[in-house]
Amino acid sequence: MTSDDEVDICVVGSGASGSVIAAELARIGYSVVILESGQALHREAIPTAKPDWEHRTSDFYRSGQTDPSFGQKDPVVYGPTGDRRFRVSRFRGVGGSTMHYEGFYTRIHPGDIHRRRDTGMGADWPIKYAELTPHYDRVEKMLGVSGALDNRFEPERPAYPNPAIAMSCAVKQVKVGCDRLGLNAAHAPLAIISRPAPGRGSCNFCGACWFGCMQGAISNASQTYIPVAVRHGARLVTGATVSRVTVDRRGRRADGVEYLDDNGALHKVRARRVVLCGNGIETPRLLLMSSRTDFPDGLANESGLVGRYFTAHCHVSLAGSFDHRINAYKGPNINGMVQDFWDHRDDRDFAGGYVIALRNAELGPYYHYHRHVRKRGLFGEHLVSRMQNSFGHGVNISAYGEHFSSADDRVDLDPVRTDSKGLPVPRVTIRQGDNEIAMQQHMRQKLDDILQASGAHDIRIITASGNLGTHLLGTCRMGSDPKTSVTDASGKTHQIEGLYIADGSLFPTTTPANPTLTIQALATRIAHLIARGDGRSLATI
């Protein structure tokens, strides 16, 4: 084993939260090392930089995706008692899953953090909403979030750093239906810049946000926080698969991590603090792999809750068609939103709430042909006619809702299977309860109502798989009671000094919001608390 010199902060993961922790602390002089199991995504791997980009989307996924459906060597195993339709979708590489996110950047609402108090379901957050707002402001400024103050359900907030990206033709058409139903269709706040910035172009409406951004308009971690961290001295190590968090002889304080490089050689990074920033699967997996004789059930697992209460958003998508072209392949994937059903109400037959996303995620003619036309076996003028009368006429809208997990929804280690480095493969189990089923029925009806009121026909469900495999949350809950949580409100584990968690596994509940902005706000808050505990303060942006 090789061992590096001791650093102040070892960050495991370079995605949404790891990039924030590294940048914020490196700015003010902490020595930081970032360990990333994947590699940097080079510009030539971004499909939209080429005219035949629709033929190249698989190249992008192969560069970092770990979903087993893409034939990766290190799959996730699905527990036999869970929902078999659930499929994990992650991106392994510098920037993590921000490399293929849609940049839908909504803040949570004040009521989201005390669902248990209001409904008896889930767990309340151990922080107040006001503790997040300055960190939301800081993240939005750093990323140049674009938005408008036209959402009457959002708590009071300052103006967005950038003007909202204009609603596309397709979203305007769907907004007509929302207006007819009395629903508030507002601009979606997006981590996509609406006007140029140094080294970055503004959104060009190419419609392929899932596959990288040739313009640099999407504010992923690899072109925002990671360059700041590196510029201020953070060392980024790629191809570093962390296999264990190590503790001192007394077993009370984290003193570093061990990792395997791409050649299988074992290394150790010694650190005064370790911050885990993987996701709701990889963070509990690492803690469980870090077991030893005095921690037989894994590290920081005195409560027995590491890996428990795994949660992800409920998800439903409907599609429809119009007689005229609306060109839903042009524009950001999500370009509008409806928050009328976000906040919990006692007069509904489900607890919690959901958000509706108005989308432009139809992609281009090649995708349309393969999804909707190819099986018809058309040729010549019949093929041309079908494409002319169908491509650009479709639209889809989605809803994301809260999932209230139980202790049986979990991530643990498969007892048999190992990955390409000989490490136990994570096994995931997630199910829907009666509340989620009732919520999804409500979602489907409202999405159908909107499409019908918009004038759409041929309305159909395109996704009703239950839970969304990209929002991986809840497996290391934060809380004030060490018996019912893994970390305290600052992200520090109750059991092990110097060991922090800063990713989505902290979430006590999902909230209706897409989680990335809140993950980054929590990470900013954790960095602030670490610095303040050392008598320092974060630098201004």
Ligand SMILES: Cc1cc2nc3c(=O)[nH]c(=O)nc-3n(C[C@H](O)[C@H](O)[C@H](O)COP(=O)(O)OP(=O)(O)OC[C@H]3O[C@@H](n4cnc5c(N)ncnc54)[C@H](O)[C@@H]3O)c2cc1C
Contents of the next structure:
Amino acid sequence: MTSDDEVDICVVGSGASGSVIAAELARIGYSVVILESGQALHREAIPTAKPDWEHRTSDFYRSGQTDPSFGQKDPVVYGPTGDRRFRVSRFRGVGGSTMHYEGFYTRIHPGDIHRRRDTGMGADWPIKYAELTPHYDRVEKMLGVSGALDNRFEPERPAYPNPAIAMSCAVKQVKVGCDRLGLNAAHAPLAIISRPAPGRGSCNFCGACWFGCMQGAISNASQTYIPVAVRHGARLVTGATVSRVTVDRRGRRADGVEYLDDNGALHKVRARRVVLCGNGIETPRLLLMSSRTDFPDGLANESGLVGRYFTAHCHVSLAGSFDHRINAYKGPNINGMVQDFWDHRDDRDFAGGYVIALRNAELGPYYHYHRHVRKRGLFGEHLVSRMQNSFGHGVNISAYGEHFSSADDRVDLDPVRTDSKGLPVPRVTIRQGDNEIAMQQHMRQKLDDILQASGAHDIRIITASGNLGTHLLGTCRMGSDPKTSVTDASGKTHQIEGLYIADGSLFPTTTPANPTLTIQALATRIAHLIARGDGRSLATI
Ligand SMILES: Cc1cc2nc3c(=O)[nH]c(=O)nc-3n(C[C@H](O)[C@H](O)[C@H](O)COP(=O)(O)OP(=O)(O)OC[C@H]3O[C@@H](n4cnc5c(N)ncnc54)[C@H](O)[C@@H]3O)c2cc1C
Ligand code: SF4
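Next, report the structure of the form predicted together with this ligand; the form predicted alone has already been given.
To see the whole picture, the full complex is given below, headed by that same chain.
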């Protein structure tokens, strides 16, 4: 085992949250090391940089995905009592899952953090909405979020740093239906730049966001916060899989971590503070793996809640076709939204709410041929005619809604299986309750209404019901009572001094919002509170 000098801050994970902690604290003089299990993915290696990128998308997934369906060797195991349709999708590498996210960046609404108070479901957040807003402003500025103030349900907010990305032809077509129904189809706020920035082009509507943005328009962590962190002296170690958080002899204070490099050699980093940013599955996994005789159930787990209340958004998607071409393969994957069903209402038969995303999610002709045409076995003019009459005619829209988890929805360690490094594989169990089923019925009806009113035909369900495996939340809840939460409102674990969590594990409820803007605002707040505790303040940006 090798050991480095002690650093002020050891950040585990370089994704959405880890990059924020590292950049904000390195910038004001903290010594920071970032340990990242995966590798850096350079822009020229992104499949969309090559003309045959549609062939290469599966390579991209394999390079970082940890979902077994993409052939990665470190799988997640699915618990026997869980929903078998749930499939985890995330990215292991510098930038974390922001490397193939869609950048849909909505703020939550004030009512979202009081679901328990207002509906008896879920748990209330231990912070006030006003404590988040300055951090939302800061993250949006750092990322150059593009948006417009045309959503009448948006809480009061300043103008966006960049003008909205124009709605595509396909989204405008669906907006016609929303207008007919009296729904407010607004521009989606996106972590995608609509104006060029140094070293980055603005969005060129190529439509490949999931597979990596060769323009550099998507504000993923590897081209926003990570370069700032490194420029200010943070040391980024790739191929470093943290296997344990270490604690002093008295069992009170975190004093560093151990990690395995890609050759299996064990290293120790000594740190005054450790901040876990591995996401809603890997952070509880690491705490559970860090057990020792005085913590037999894992670290910071006095409440028994590490890994419990695992949650992810409910999700329904519908597709439809139009007689004319609307070219839904052009434009950012999410390009418009409807927030009419976001806020909780007592007159509906479910608690909580949801958002509708208007999408350009068709991809190019190769994908269309393989997905929709090939199986028909057509040749010659029949094939040409089929392609002409179907490619560019389809659209799909999705709804993301709250999922109220129970303590039985959880991440724990598989008792038998280990990964390529010999570490126990995480096992996930997640289920739908009656509330989720009622919400999904409502979603299906509203999505169908919108497509019908837009003039679409051949309307079909793509995802009938289920949880979305891309938003991994809730497994180390924050709260004010150590009996019912793992951390306090500043992300500090109740039990262990110097040990923080800053990723989506903290969320007491999902809220209807795609989570990453809020994850990054919370991480900014945690950095701010760490600095303030030391008599410092974050740098001006
Ligand atoms: C296809 C897709 C589309 C998405 N679209 C959106 C969207 O439009 N809007 C939105 O808000 N969100 C979206 N998301 C979700 C978003 O990407 C995540 O919410 C966000 O990245 C989570 O941030 P995080 O910091 O918790 O984890 P991540 O960003 O996943 O980063 C975690 C990092 O930690 C590393 N790590 C984990 N464990 C260890 C360990 N033990 N040692 C060392 N390193 C470790 C991982 O390799 C990874 O790089 C999408 C996700 C996917 C997969
Ligand atoms: S549509 Fe825009 S954001 Fe998406 S990959 Fe293309 S250039 Fe990047």
